[in-house]
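Starting off, we have a lone chain in the form predicted alone, written out as structure tokens.
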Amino acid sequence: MTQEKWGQLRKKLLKTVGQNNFATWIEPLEFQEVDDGVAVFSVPTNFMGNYVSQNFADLILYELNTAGESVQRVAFQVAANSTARPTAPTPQPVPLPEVAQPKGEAISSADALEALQAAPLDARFTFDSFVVGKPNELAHAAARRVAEGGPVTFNPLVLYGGVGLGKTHLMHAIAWELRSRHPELNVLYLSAEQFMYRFVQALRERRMMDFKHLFRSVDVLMVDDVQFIAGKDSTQEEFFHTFNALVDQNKQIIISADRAPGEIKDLEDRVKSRLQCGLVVDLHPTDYELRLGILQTKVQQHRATYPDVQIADGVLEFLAHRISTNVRVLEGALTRLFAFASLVGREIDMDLTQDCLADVLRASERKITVEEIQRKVSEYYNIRLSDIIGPKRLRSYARPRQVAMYLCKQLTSRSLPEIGRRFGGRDHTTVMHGVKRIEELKLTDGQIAEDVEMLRRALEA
């Protein structure tokens, strides 16, 4: 086979495995010859040869005979200078990137770490397109601080909060910005399940001094999930040691999880108390106007692929009100609405809505109770449930239990006599004087407006 035609079959493989996967793996590849069967290539590393092999050893040997060469099968050798054998196309774990070969060509710490990096960044997880409002402002400007990639001001930052609430931009932010704004900077984000995996195969390997040298000898190093790693005592202790390291070296940890260090069961405490010692940042559930916000941004960019699909007064409230408890299922839920327009050639109204997203609403749907509200308020407040629910009148009572029953109003299906039944009995007349007093509350007493909202949010959670 000549160059000229593995040129052509490069073309084909492109369309296949799109541009990401061939600039990383399919165009270092150099072909050397065709011989007994045997279509041999040169790769700059043993790491990228196995991955290579394990992936897409198949689909190059199909291109191969496709286009009339026979060939049995691929194997990949180490360009050069090195002695590494070809590496044949069976299934075999990914070793670690080589940091040095034995008697080759030093490969540097950031050809390693570009090797390492099996994750690559969305490009739609940037801080342009984060849509930023009170539940995770302060995280945001923490992740911009740090991004600016100054002097280390705070080691490390954690940020923490539950499923579909940005954890991952942020983190995907912050590694584009430093790239972009100091390139050359080593920035390693990945998964903990991938620190895990690396560390488990050095172990295996007898390879544990290059993970060592490629770990520590990161400029940025972000770990995403950092709970993965809670009851793995090993792999906690080699990442409490990567972590001091880095730390004395003066360089940036970024952290994520999807709850507080020091709420993380099986995670060794010096591990939670190293990760406490920087700044710990929540990001609070979303409110309605943040979730309002995030669907008329992606409005604006689903209109440059959709625009001609319009879209009717009140569907972007309603699902803001609607879809509460994650962003991903509202922005899925929002790309599904203008798929099925466009397919349909209809505006995305009321009806469109409900019939396109019926199987997301239902599971959306509230499935608070009474019963929970009252032992939520009478917790926050401090007072015993008895007494919510019994006929004191006094203010200390009298108070809590209007705010429990403009609760059961606003998240629960039940009728006003039957939240009053719920209440010792009392008239529906009692709750329509409650509910409405706590709206009145709400414009005039900054107190109670923030009681109200801190126990919805903590429902609704």
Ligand SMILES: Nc1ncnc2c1ncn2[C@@H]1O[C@H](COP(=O)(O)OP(=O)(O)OP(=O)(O)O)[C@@H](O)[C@H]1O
Given for the second form:
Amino acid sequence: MTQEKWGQLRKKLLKTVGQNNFATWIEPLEFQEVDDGVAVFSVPTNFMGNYVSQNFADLILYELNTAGESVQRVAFQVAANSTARPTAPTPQPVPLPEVAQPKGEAISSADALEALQAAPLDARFTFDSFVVGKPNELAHAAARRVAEGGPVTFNPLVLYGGVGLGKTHLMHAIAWELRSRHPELNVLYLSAEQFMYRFVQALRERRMMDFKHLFRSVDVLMVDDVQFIAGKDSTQEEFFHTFNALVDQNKQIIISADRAPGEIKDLEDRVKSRLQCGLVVDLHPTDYELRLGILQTKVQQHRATYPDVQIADGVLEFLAHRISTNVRVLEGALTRLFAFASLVGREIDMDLTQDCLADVLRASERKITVEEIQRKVSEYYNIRLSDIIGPKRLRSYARPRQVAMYLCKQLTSRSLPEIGRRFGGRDHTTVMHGVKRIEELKLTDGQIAEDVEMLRRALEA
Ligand SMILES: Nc1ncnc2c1ncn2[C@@H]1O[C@H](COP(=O)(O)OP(=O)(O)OP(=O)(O)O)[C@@H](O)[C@H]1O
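What's the form predicted together with this ligand like, now that we've got the form predicted alone?
Everything in the complex follows now, all chains and molecules, and the chain you saw is the first one.
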């Protein structure tokens, strides 16, 4: 095949895969030769070769054959003279007007310096102080595995979950463990915000080479709260290249986010797909047992500061039941109770708790989540959670799914599109139809009316 023919094929591929995919994956491919039925392309990096091979090889093969080439296979080889990332623009002083103010990314030098100093690890956030329960056991196990520092098995590890569920705690715990087990490893932990600050500062000071060198020479890169870079185009671009370069060198990357990568709005698709390449695990909302376990552990810690403060039976159980929003609030409540009880020289009993925490208790009146509803409904109808969320249309799954959607609409403040997303990415019209159907059935089918009522009670208990 000639280069010219490959040029024509590329135009066809552009139409099929779209501009973004094309620019990222197809454009950098260089056609080398067809040898014994194998079309060989050179790629800038291994990572890219693997990705293209998994996602676009069939398409390329099809187009080659449609164009009259007799090719059985396509192969991707890393170009011999390739550096870590030749597809990216070579490090250079980028023209100031364009880079000095990437959209929403401009900061003052003072901010940048402050941020640079602010990446210490919290001494309290270790594996020892992390309480493991059902909602976080998988995330904990994955974090432990990565913290062993053995051969890289999943890359990146992405930990995600709602506010205050322990993402940062786990990230710090991994970093502590890696630093103590493998002091020789260069472990860099920072928030996505700090990544952006460093990047913008490097641009301003025309020190991109230093920046690239710094980030490409780490052994483990840990970026907390990656959702922060969403919508910040230049930072995402740099993050993307940093990511590729490190994965290519088989260096471990660990990321945290407040939601699943696919759900982070304004995060470029290519960044999302990178994040989804490794192991993505979520920290589920805490359950009662986990909250109680955390409270018991924290009580032990407070005892060191307040040895005289006593805590009455039932108080921890009450708190675990009533404060289900997030662990940070739970911790804050306990700290306040200990401080207050010590000041007034009283035991922490129910009266003191109600008085001292009136505002917290009011604010955290139980909020029912979509996940809770899905779980309860699947238990009630004795089907798997995945069948409620998944695509199966059988009546035995579809009806419970509609019941769950109905309850989500009634008991949460989620919008129809949001509910649809949490039911396997369904459209809001599907949710609307489900809700209507259950409203009708409640009037005509006693069994459904009873099911809905039982579930509502169980959820509100
Ligand atoms: N399983 C747990 N065991 C012990 N402490 C926990 C656990 N989960 C969370 N915490 C504590 O709750 C507090 C909040 O946790 P952390 O800062 O890690 O949350 P986060 O998920 O990073 O939240 P954010 O989304 O706000 O960044 C911390 O003090 C942490 O130690």
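Under this definition, the rigid core comprises the largest set of C-alpha atoms superposing within 1.5 Å between the forms. No experiment lies behind these values; they were computed from the predicted model shown. Positions refer to the first chain, counted from 1.
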message: My question is whether residue 332 is one of the residues whose C-alpha shifts by 2 Å or more between these two forms, given a fit on the rigid core.
response: no
query: Core-aligned, is the CA shift for residue 272 between these two forms 2 angstroms or more?
result: no
